[in-house]
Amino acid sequence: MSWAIMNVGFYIIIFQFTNEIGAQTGWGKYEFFVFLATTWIINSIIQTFFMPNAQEFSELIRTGNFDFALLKPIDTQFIISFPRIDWSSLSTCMMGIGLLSYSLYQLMVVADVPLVLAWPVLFLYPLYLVCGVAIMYSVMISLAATSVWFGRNQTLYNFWFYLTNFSRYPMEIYKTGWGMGLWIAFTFFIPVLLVVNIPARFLARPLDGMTSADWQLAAFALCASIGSLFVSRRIFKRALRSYRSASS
């Protein structure tokens, strides 16, 4: 709850002084909260998901207990990706559904100009927040997997933390100087941007605003998903191939 009240604090205090986040970018203040409890959404279904079991990963491999999952007659991944589950984390979920909520109160109620969700945001919404999730988990799972050549990868999960900081923020942000590097690199190569971005711009902005850009944006999202599942379970294979087991 803390950490909560200061997050929305801290752009409470920015918005005194902006009313956009990014020039001409329509980034307003309920609709970067709509984006921001987008982020704690995706993140929340990622810490209690798949973060646990990623951090204990490379903990198998240096114990050699690594080994007795792959004697068991399921598919490894699937068996390093889900054995636990943190609960608690549901809790940023929770509050994410409640900033939200509030954020489309103000929208659709409050403001000059109300919002008007079209039936299509229905869909679309939970699908592109499956799509980030698959993308989250797929820089994870890569991460995790490199624990067969390194041993202990403790730090690689603190790049995983800054790598995901950037979809923190409205892509627009970064269409600037030496930022659209960060651009290119974030959204074609390593899709982290379109993780909130997507959805977000769904159910904050009029359906019939998208322009051919947003949709073309849109579909490579999907895409994207797929193929970071593809490039990630290659990896991951990839690893397992060079794996020797604790007794070797």
Given for the second form:
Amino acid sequence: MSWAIMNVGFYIIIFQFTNEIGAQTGWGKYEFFVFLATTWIINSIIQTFFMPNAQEFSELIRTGNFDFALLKPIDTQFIISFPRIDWSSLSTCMMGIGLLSYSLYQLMVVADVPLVLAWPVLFLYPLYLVCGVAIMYSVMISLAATSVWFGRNQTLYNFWFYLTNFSRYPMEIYKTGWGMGLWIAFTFFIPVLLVVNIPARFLARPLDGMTSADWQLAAFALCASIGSLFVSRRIFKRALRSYRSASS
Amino acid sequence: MTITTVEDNRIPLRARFTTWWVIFRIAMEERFVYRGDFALGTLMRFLPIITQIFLWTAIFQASPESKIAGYTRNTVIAYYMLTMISRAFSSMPGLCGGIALQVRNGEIKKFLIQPVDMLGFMLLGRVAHKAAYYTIAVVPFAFVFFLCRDFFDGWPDVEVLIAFCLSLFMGFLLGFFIEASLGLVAFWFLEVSSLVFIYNLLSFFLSGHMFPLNLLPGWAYEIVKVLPFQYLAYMPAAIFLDKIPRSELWTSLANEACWLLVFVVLARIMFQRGIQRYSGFGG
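For comparison with the form predicted alone, provide the form predicted together with its partner chain.
The complete assembly is shown below, putting the previous chain first.
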């Protein structure tokens, strides 16, 4: 939670020197705070429900205790993904909701040109939050599954943090020069850029200002989240077939 | 009653050097075991720099000014790269918690019966860790700095380079003795994880790791300038980028040396006082 406060402090300082993150991108101070709040909400859900289990999975593989999960008459991916919950991480989610409310108040009441939220947004925002969580979960479980081949994969967990670091900024900042390669890779192949950008865009900007490209990207995000779950399931199953117990 | 460790002045200096060398060599060999993973991990630590490049490019694109607090877009990115070097020197992962754990589980009593000074032993371990780190990390560091060479205005002159190296060296020692002092609080409180969390939080924000400290409002910058945190990340980078006026360069280093002395003495006093109140039970 304190890290989150520091993050806000950093961007408050940044917005003393600029009005937007990227020229003509539409990510002004409070629009960006909506983006930041969405990042916190999604990350806290991941850290509460999935992160402790993914970390445990790697340890189960290393010690051979994964055998016990395999023996149980229940889907292995399910039992690996959900047994532990770290409730303390939900505090960041509460912070996110607080920042989101404050930013929306600024955009809808205080701003010179108040933002009007269309009713479909109330459905689209939570829907794309779920899609974002699904994509992040897929990336995490895929990386965790590689523990089967690597034995111990601390570097890969670090890699998860560095990879998801790309999702913490508006995708427009990558659409320049060699950043286009990153934008394509992290939108269409490992779609982490869709995780926060799509829901935050629905909430922070008027719906009637959405271009056809925006709608296409939103439609693609739906397909990408289902596709990510499918691919991660395949990776997990493939990893299970390669599993060799470490116990005696 | 005065409690002293076995180590005292009767041990010849040559024997002490031999001990230190053995400790250093063992620690080095330990750290070279997973060198492939280590090099890959180092290379990946530069990934956030990529996002910083795009973030700051976007900020400068939208900003009406070409300079922000005296920094151009290139200088800010160069600053972030240099802080990676300074943090690689000054960060001491696990030191504080390690000391606290040794106090808690009684492992620390080995230093009371062996002719080895605990702080010296740990310092040598860290020197070995950093030496091993840089031996392996020099390749990914050189690779990334070569790729990003255009963000720099060239090499600074010799005086600045000497000051930069000195600030890195003192940053390493300062980082060690600050964290050691925090870890030694465990003699009184046993559990110091909350203290470490607060320290990490303050250090990340106030050391300049998150952003150049010049971006802070004037009053906040004046406060931060008198704290020791800035020497852990900001100062070496600012020296290299010539952000410290020449007239203040050596004064700043002298201030850093004073802070270093404060924490060396503090750690020593805390250790001496700590072992006087320490009680070890069991085998």
